[in-house]
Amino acid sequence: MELSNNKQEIVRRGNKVVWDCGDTVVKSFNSSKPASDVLNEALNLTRVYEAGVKAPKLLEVSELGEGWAMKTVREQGTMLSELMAQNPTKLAEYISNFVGLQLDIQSHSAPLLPRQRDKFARMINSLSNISATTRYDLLMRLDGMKVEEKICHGDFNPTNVLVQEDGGCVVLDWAHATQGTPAADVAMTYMLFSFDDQKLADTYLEMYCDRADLAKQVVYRWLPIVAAAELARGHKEHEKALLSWIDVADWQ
């Protein structure tokens, strides 16, 4: 793969750089990102796209420099996170549309996506900074959860939603996608909102549970599990908060 001479950097974070190459977008990774992870993200993206979810169309996966890269069709629009920051008086409308989009994604199935339950179990077992007893409790909680097979984004937040001029939305970044229980995905989104704005997190959860006819308690029961999964991703900036959520015996 080669980058366009007129490429423009969109974002640089961790081991990746996202480039605007005109009609395409290239997400490039350095050598610390295993090729298998890049190929898995490309496969996830293709599977949700083929399932009918509005996501960028994959064009190419290949080596670029010392790492690997993914090329997709460039979708035009503005990130939902930017719109929320620019128009605070319209937050309720944006969150309502955000919830509707999440419900639409979760109405689809993709049987070949990784299983959410298996992925969470692997992530919990990888944690060395919590006790074996805590890991056991988390795994027992996970084992008792309802099994479903709906598409779950795994990192659904406003920075991954592109709003187009006609009001339609394209959902980006499917690296953590699984087939599983929507309530777990809701718990992850609620937690991500809470890192920056607890009031907004509560508004989101209230709106989602009302529209999905879902008890908040179901989402709360997933919080220690998704906190453990987020901790396993190595997000040091929220480590203290995540550990406190994991240690909660029960969310009521």
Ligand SMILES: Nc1ncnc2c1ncn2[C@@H]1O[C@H](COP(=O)(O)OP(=O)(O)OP(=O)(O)O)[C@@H](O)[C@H]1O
Second form
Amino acid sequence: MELSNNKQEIVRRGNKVVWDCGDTVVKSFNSSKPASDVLNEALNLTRVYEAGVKAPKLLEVSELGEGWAMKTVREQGTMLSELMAQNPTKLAEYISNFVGLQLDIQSHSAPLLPRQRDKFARMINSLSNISATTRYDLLMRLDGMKVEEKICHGDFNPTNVLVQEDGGCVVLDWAHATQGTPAADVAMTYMLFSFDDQKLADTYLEMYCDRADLAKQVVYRWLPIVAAAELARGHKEHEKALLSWIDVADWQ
Ligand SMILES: Nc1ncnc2c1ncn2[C@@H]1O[C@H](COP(=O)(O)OP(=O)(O)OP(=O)(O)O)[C@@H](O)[C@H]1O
Ligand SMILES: [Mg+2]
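Switch from the form predicted on its own, shown above, to the form predicted in complex with the ligand and output its structure.
The complete assembly is shown below, putting the previous chain first.
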């Protein structure tokens, strides 16, 4: 893959740079990112796209410099996170649309996506900074959860939703997508909101549970598991909070 001369950097963090190349967007990683992870994100994106979810079309995956990169169609629009910051009086409306979008995604199935349960179990087992006893508790909890096969984004938050001029939305960033139980995905979104704004997190959960006719307690039961998954992603920023969310006793 080659980058166009007039490319512009959208974001640079960790092991990646995202480039605006006019009609396309290129997400490029350095050599520390395994090729299999890039191929997995591209495959997840393609699976949800083919299932009918509004996501950017994949155009190419190949080596770029020392690492690997994926190219997608550039979608027009404004990130929902930006709109929320610019128009705080419209927060309730934005969250309502966000919930509707998540429910729409979860109404789709993609039988070849990785299984959420397997992914969570792998992530829990990879954690060396929690005791074997806590890992066992988490795995037992996971084992008792309802198994479903709905598309779950895995990192559904307003920075991954692009709002178009006609009000339609495109969802980005499918690296963590699985087929699984919607309530687990809701727990992840709730936790991500709560890092920044507990009140917004509660508003979101209230709206989701109302629309989906789902008991909040079901979502709460997933919290230690999604906190463990987030911790396994190695995000140091919220480590302390995540360790306390993992403390199973707190959520029983
Ligand atoms: N197809 C696209 N069309 C328009 N903008 C895009 C597209 N893909 C990415 N972007 C822009 O680039 C930003 C970063 O992209 P993306 O969300 O895929 O990566 P990321 O947030 O860095 O990934 P991760 O959350 O996995 O660390 C988005 O917030 C969006 O502004
Ligand atoms: Mg993103």
